[in-house]
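To begin, one chain is listed below as structure tokens, in the form predicted on its own.
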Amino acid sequence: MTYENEKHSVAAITEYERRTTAMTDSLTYIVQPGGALRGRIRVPGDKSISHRSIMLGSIAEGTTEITGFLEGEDNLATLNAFRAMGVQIEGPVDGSVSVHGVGLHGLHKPAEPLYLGNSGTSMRLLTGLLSGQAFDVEMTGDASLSKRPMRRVTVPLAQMGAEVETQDNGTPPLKVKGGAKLKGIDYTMPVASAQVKSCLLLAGLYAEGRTCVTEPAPTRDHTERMLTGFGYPVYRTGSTVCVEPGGTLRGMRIDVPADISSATFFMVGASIAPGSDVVLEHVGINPTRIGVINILRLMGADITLMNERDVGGEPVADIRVRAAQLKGIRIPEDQVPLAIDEFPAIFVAAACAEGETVLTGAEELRVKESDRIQVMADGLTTLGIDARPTPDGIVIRGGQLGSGEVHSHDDHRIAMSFTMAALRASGSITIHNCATVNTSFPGFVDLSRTAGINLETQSP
């Protein structure tokens, strides 16, 4: 059967199933070797755009209708946070959500601390938005989020006049004091980060004077695009983006494209597995997010963009990927911010490539849900690959992936990356602590099976 007449989609996952899976911390994947990926695949909606659609829809005037919303744990954490602050939100039902906005100053103090689970995006962006509110609020998270650094947002927010308390080491819980008089600043980010940029722009909506953020390298620009879509002026000059207070957001319709980060796993899987031929449908190809396509093409991947179009201000395409012999490369540093979330999967591609792949300039990977450089190096080494971590990257020499047990360290992207590795392994791969896959990709197991991966799950 060819890819033209096959059709796969992500099955809806119930709230009960989602919560049950999230509580099963010891969920294990057992993936048998071999196979090929074929067919038409629709991965879930873009995680970053889903977060922002709830946030901006909540502080807009009027109703925002969202389709394609990602019903993963992280995005539901954002949705529930705004419900707790008095926003009426209907859904999600099959990816459809209605947000009845309360305006820039219509949020209310939540009755309890906002629990954001594993979502660093929720916490960092909300810290900026909540710095301009009249009420105090505390934000907490799970064990993983409670270890993640927050000074990258609290330090520049303090320069704006915000009062945010962290733990002594700069980690959550965070306590944001209401009533602060924010002032606009010109901030040059020391490290490229869309979360930091977005945090400061959201705070800038409430500040006196202009707030400008200068990036050392391009990062995803969903916040700027969506603010513009909501009718709020955004000013960009070169690498600097600015906002001013006094504008109004107006409710709108948002069709969330499929998440390129989720599509990445199948792009890599199809590239490394002989006989593979897949089409990934309706994938967002925002120029600030296509580093993975650029990097895989440099490695020799056979990737074709089809049916390119614009949906709600975001470029979208269907992506066809066929198996190819990859080669090791030195990854250009200017592509690192454009692929920062996709590197665990890219490391699997490197492990299957001829020669050596070298990554530098990616120290940000060490402070994600896990230390993704070290965790991937450990797992690849267990599977027989020469993978040597460096302070800001990794050196991987391609070879034959073997069999073994690896640990995801409760990192969803690690778990899904090693699932794809089994397509080229000589034996089965067992991946521990995979429950967090639902933070970004509900339905991953079923979709992987349908596409051609021999994947079983095991829980107590």
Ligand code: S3P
The other form holds:
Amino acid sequence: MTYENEKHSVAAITEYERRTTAMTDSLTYIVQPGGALRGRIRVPGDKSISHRSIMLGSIAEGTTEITGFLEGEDNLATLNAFRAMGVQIEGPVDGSVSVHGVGLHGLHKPAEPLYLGNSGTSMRLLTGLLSGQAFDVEMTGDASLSKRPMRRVTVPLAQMGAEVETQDNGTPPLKVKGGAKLKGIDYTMPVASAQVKSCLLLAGLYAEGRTCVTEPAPTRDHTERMLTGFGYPVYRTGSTVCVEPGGTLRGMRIDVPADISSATFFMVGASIAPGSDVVLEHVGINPTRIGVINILRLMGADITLMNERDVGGEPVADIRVRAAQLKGIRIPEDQVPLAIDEFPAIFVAAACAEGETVLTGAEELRVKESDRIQVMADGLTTLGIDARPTPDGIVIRGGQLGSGEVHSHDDHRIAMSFTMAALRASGSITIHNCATVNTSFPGFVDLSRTAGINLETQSP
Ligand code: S3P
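Switch over from the form predicted on its own to the form predicted together with the ligand, please.
Once more the chain from above appears, this time first in line as the rest of the complex follows.
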């Protein structure tokens, strides 16, 4: 194993990433219509688990060996942040990373602000973790992250005694003041958010007394599962999860499953493209993440879970998807948090379904990497589909997708969703600003081509 990027200083890596992101900003995808998806596909590692493997590995005692790590820009932002705080991290090399944990109190003040790129998960979880440190830290992000709401974490953290400064409208950059004496709180989240829950649990490791978070609906539970895996006690009763200070995390081995959020594009593509038959290998099917499978099945998708197994505390399966005639549905609101990142792709499925699909209770989609309700409605409308945004959702009437130019608004999941739409379009689809696909899915273009999509890229 060689550790190429260890040769650079952290500042150099950060600057390098800033420059490469700027350079590739206007990457365009041109996707020819038609085709079918076939074969066995392994999409990259789970983004949420990859973030947490670095964070928890860094504050553990001993070494954490990770395989299947997602080498996307978001996860590299987290990795570089912990390197900047003095954690020795080897890799990633082909998805393998070794994190030499420094313990709960071993992080150091970084030499410069932590640049977290496009990654809301990095910033929100780190805000909790850093509230418990002895040093001040500033966190910044790209244009998209700089617009995202952070009061959802800073307000409850303030109740715990943390001092975090935002911009006047509650957005980044954030300044976290070190040395605060945190105390545990009992917090009921107004929105179902795994990022907020995780942020508070991480702060709770450093707080006096018990920190409890109650969620209005189940959200992804990787933080709880992984804390338990690292040997740190987590107490769950119903919809409330609690931690207490004084425990220790012990380094462990983590095999990151393939990301169901990335597999989603191929699940939708295979469902809508006649003649498709794909197997998505080794995909995480944690019950808090399978909303997309539930929703697509309600729409009539032909999805079979095969070879179900447990990998390091996370359920995993190979997922076979064959083309099927989809029908429009009213999406059950309880599925929304379980499929929160999958809606841009689900909207493409709805555009190819017979009848109307109605989504409600999903206002959170308006504050993701883009306003995913508006941006998808605009793109689908350009392609000739009747897609009407509502304050908390969308109404889509299935029809014939046409040809056209759409904009991803620098949102990776929008770019990948419209790539799949071409499988059922009557003409080519041009998608602008696709560089951010690398935040979560490096290798998307090659994998799509291998699976049967006729995709060209264009950069200036
Ligand atoms: C994430 C939680 C989700 C999701 C994001 C990753 C996480 O956000 O959209 O991509 O890793 O905790 P919310 O829980 O805030 O909706």
